[in-house]
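Taking the form predicted alone, here's one chain by itself in structure tokens.
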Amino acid sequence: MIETSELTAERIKEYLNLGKRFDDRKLDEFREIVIETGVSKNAEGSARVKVGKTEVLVGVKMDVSEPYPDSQDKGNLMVTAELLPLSSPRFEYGPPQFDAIELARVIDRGIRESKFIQLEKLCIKEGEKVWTVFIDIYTMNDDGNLFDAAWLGAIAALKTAKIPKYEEKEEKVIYGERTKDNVPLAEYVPISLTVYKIGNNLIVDPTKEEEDIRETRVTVCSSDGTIFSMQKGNVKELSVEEFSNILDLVEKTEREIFKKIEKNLK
């Protein structure tokens, strides 16, 4: 597997302590973000979304099933992550590894905590009938950030996404043929936002070389200063101060994020 080298490690490690990157960005600063809808003629909703050089493509589908036990008149939410080889030498074949399985709960707590899909209002029939979104997340390049790209590709598929139509007699649904109807979402957009501790920096939207020397990192999902979830990596501990220093660099990027989905997504 190729890692970061030691002399690397050492000299990003100096130049965030002078408050600089290889890129020349700033730390709370995010590369170039590219947001492309409708990449898929079979999904429901699709989007491709590059950060820098990370790249992932997100695709939402959707069918009618049975409601899960504990939510007998709410529609089913399913999200997974494919972190193909083609996106890095890292990556294998074969079943998911921690990385695709953490990655794809992240992304579906944010979703799920955050009530940014009305599950209410995909219950066909309670008890019997509902909805289900299925929101497949593929790599197609890693360098660094994978939770932040996944994570925007994941709003821009659902904000697009149309539902199937459904024969109810026949109980079939008809892919291909789409209603008028968008996925019901929440009026606001929750951002999820991964902050990562590098010695005594804090940092957004780390390159992979970056990526592999963090310490510690830190998911916050949230809109407009409520936060929905969090969930942290690593087994670095914060301290109080560093924890303020994360929900404040969350609150800042956020807005910053928030008017680049809105300018991508008209």
Given for the second form:
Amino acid sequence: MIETSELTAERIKEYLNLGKRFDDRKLDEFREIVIETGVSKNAEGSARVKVGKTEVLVGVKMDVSEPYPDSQDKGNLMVTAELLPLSSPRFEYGPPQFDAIELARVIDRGIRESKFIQLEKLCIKEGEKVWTVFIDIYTMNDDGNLFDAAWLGAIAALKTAKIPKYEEKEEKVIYGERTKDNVPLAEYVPISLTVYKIGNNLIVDPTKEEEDIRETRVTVCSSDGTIFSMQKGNVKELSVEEFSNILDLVEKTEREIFKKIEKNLK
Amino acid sequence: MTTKETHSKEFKRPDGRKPDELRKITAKVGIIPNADGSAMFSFGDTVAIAAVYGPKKMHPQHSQNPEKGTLRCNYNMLSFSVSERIRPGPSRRSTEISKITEWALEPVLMINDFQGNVVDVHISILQANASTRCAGINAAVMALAHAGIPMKNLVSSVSIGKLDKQLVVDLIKEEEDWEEGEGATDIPITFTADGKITHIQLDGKITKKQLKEAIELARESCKKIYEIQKKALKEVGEEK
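Based on the form predicted alone presented above, generate the structure block for the form predicted in complex with the partner chain.
Let us now look at the entire complex, which starts with that chain.
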């Protein structure tokens, strides 16, 4: 329902060819980013991120459990995403659909591969007890580019998260009491960005209308030119030159985004 | 107040409130741009948001009611809204609360003319410290009004508790877990603005006499909540 009409699609493409967008932004320009942390008190860390009209809530919870068989001395990471029907007339209840699963997995891999969380420091007793970090993403209003909004939310929630108290004798997490310890994080802040291809143009941070008519998209998680994870979504092929342009656009935008959000991450 | 006998002045609530004192309430209308109507309602640290989509054609077709419109509510707690993480997705508890919410709201809605259509109300609890279903109902009715769904009246919802022998309004978690004396009795109640009960539940142990007092106390509290809901709706009306 309420898909973007062909007429609108044509007009968006005409505009892009002239280097313009409906909301007056440049092709490589983000909408306003607002990050608010500490929005849900019972979470170890939480953040509300608005990118234009797109809004997501991200919460971090922690629990003690057994390590995975292939990482006996490391904490566990679990990322989930729910596209709440509250946030868009297009979302419906039911088991997670592909879009929600992909969103969670792309964020998960960005955090895991960039080693942003130092999971090796979240081991309590090797082979027996480790911390699990849950990052839960909920959409509040979908106006395009949930991938990047969710990433910023995850980073901000992690930056402000405090580890709960763990009673080793009773093997119990005391949720009411938090330690002063932050979740151990890397010193750098990786940024995950998605570039969308419409016609012959590459854009960042699409509105829902723009996102609807994308032909393909590439999400890249990187920091200072080092790339940690990547995912190309949707059908359309890319030439090597286009791909290289995407990487250049990511590198340029990553720095800008980092400058914009730096103050929120302290 | 008609509940004097049970209102001992000395009774100390964990957060220092008087027995008939509500937590600080905030209410805001129009928070989700995509929705046809939306609202936030909070009792202290309990924060609920609601969004309304519709009326729209009911899918699948076999669920359509040819005689009147359908109200469909969904209550959902975010995984990190409570101290011990809950698994995302529906549970038996949330399924029941969703239905209770529909029953609490439907008596004031005038959706008989929306044959074959559905009005969806999505409620999310962002942060929980007891009384979440009441906060959810309060947010939902405001979102419905904001969406312009025809309705006879607003409803207002509050939880009444009996801690040992003392009646209190608007329970917090610590009070829900009260263990002294007779323990805790939890009674969420929803009133229409003209004083009809559309929802009541009870868990615990109470005499008939005290239950009547509890209902009276709820009525008084709901009047206060109603004024706040009305004010928030008027504010968004003025913005337009």
